[in-house]
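Just one chain is shown here, as structure tokens, and it is the form predicted on its own.
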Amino acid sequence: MSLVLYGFPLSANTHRVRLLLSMLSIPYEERTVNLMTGEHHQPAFLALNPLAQVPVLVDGDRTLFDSQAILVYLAESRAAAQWWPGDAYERARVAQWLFVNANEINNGIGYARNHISFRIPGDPAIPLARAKAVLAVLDQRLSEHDWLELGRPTLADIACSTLVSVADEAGLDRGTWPAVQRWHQRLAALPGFVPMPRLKARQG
């Protein structure tokens, strides 16, 4: 049975799964869950993810939520050691950036983007400060390395790149972090790359 990805076009969490599926050339069906109309709170979707969050991946009789967990599942189940190594230490080095994405990047760029571009109520000052701090860390790391870990593209790069690529939608000038910009250009040049959908383009 083919894979089914439940997601929302402008969701960075959905996009990082979409990006890996494309880079691994894995066929799948994407079903849109309309977050703007509250479809994620309907019983049919809550049966897939009681947290009411996208994405959800259904692989036959297997159902998974959380984009980081889905990335790991796809890489392991498809024997994609390029992206998720078999060595325990190397795997942990990649995994640490998945946690950076889930925490610092999401709570920084993600929350600021929600407040500024999606107009979700709240003060963007704290997430903006967190965003600038983590972008400075990424920029320093990527000024010394082409990729976040292991000298090659891994799940670390896929996980961290989606929200970073739309940092301007969080009110941030991406040109402030030139090493991050060059890193994203390298990622965009890889076979199978698909860009994160742009909020402004959809509004225009």
Given for the second form:
There are 2 protein chains.
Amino acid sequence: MSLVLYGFPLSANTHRVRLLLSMLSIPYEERTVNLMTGEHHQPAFLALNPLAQVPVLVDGDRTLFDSQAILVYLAESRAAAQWWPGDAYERARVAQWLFVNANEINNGIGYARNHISFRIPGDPAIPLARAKAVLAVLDQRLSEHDWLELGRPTLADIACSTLVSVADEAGLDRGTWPAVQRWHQRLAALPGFVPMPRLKARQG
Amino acid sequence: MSLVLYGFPLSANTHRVRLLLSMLSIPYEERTVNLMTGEHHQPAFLALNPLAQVPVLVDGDRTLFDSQAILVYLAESRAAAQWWPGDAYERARVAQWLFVNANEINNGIGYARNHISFRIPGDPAIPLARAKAVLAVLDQRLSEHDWLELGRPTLADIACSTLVSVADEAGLDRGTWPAVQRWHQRLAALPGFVPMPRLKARQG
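Now that the form predicted on its own has been shown, please provide the structure of the form predicted together with another copy of the chain.
And the full complex, kicking off with our chain again.
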């Protein structure tokens, strides 16, 4: 069955799915949705996701939006219990961080990066304050634990890592959170890891 | 085993958990964390949730933060497959809306309500625009479906309902989204439903 990921090269939400697909060695085809020309607001894409956001995953006759929900789907449908455990409490502990990513990290680092690096209009002060607050929480946790939950890499680490790895594109000094940096180096050393595409590399 | 919910009366995030507990007829004790005096920033509470947010669920020796993760935990640990199905695709379809609630609804209706009704400093314009955008998506979907996914009430409806039901406290006219209103009436007719505490009722 063919697996198609609708995404955008510099989208952290898209990259989160790419990262898990790569780590699970799942073949897929990526189709670019041109956010610059507003393709995500066209009827053809809105039929896939009424929220007008990438990524969308199409797995045969199944369609899903939201990067975190797609991670959960891939891990469950491919029986990747290392990344998304079967036990209710362990699973919910991992899920906590998927929601932290969807809310605090996305609305912190993600929105600040949108304003600063993609020049989307808006005041970056509020997202920057949220970014710093959640990075401080992550840094404290990761100064005491190698991984966010369960003592091993899980969907929690995959989900939270993509925007954190480009926090400098949101105007933040990544050196402020050293435990977060070491955690990301551990993640980057795992088989199948692929780094977030960098804005500077594309501009340079 | 004792179940303790740390929450706050007017918190929509707390109420989301109360609503599922009531619908599942699960007995629990609620302990109020006084957000007005900053109790959520005190060490005793930060030990439960470093993000300094309600709700937190304590189930014996298990501790969880994030209302959506708690919903998932309760449904899985209490085998409530009606609300959170076992099939990977069905589950991910429900999960999509848990993330929409954590992100778009919370950062839209939730933040606008914080600024307007709780007088937390900040410009409500951006959250109000996000609130209207997601309410339009919900209204379109609910004009074609009785429930958000699977043709029956699930965690998706529980999660998205609490803030939507007090959208007027965010300065929004709920009549603008009639399909959302009818959906909420269907939810309110289910056994065990408990409505969000209203700010006006407490002030009046």
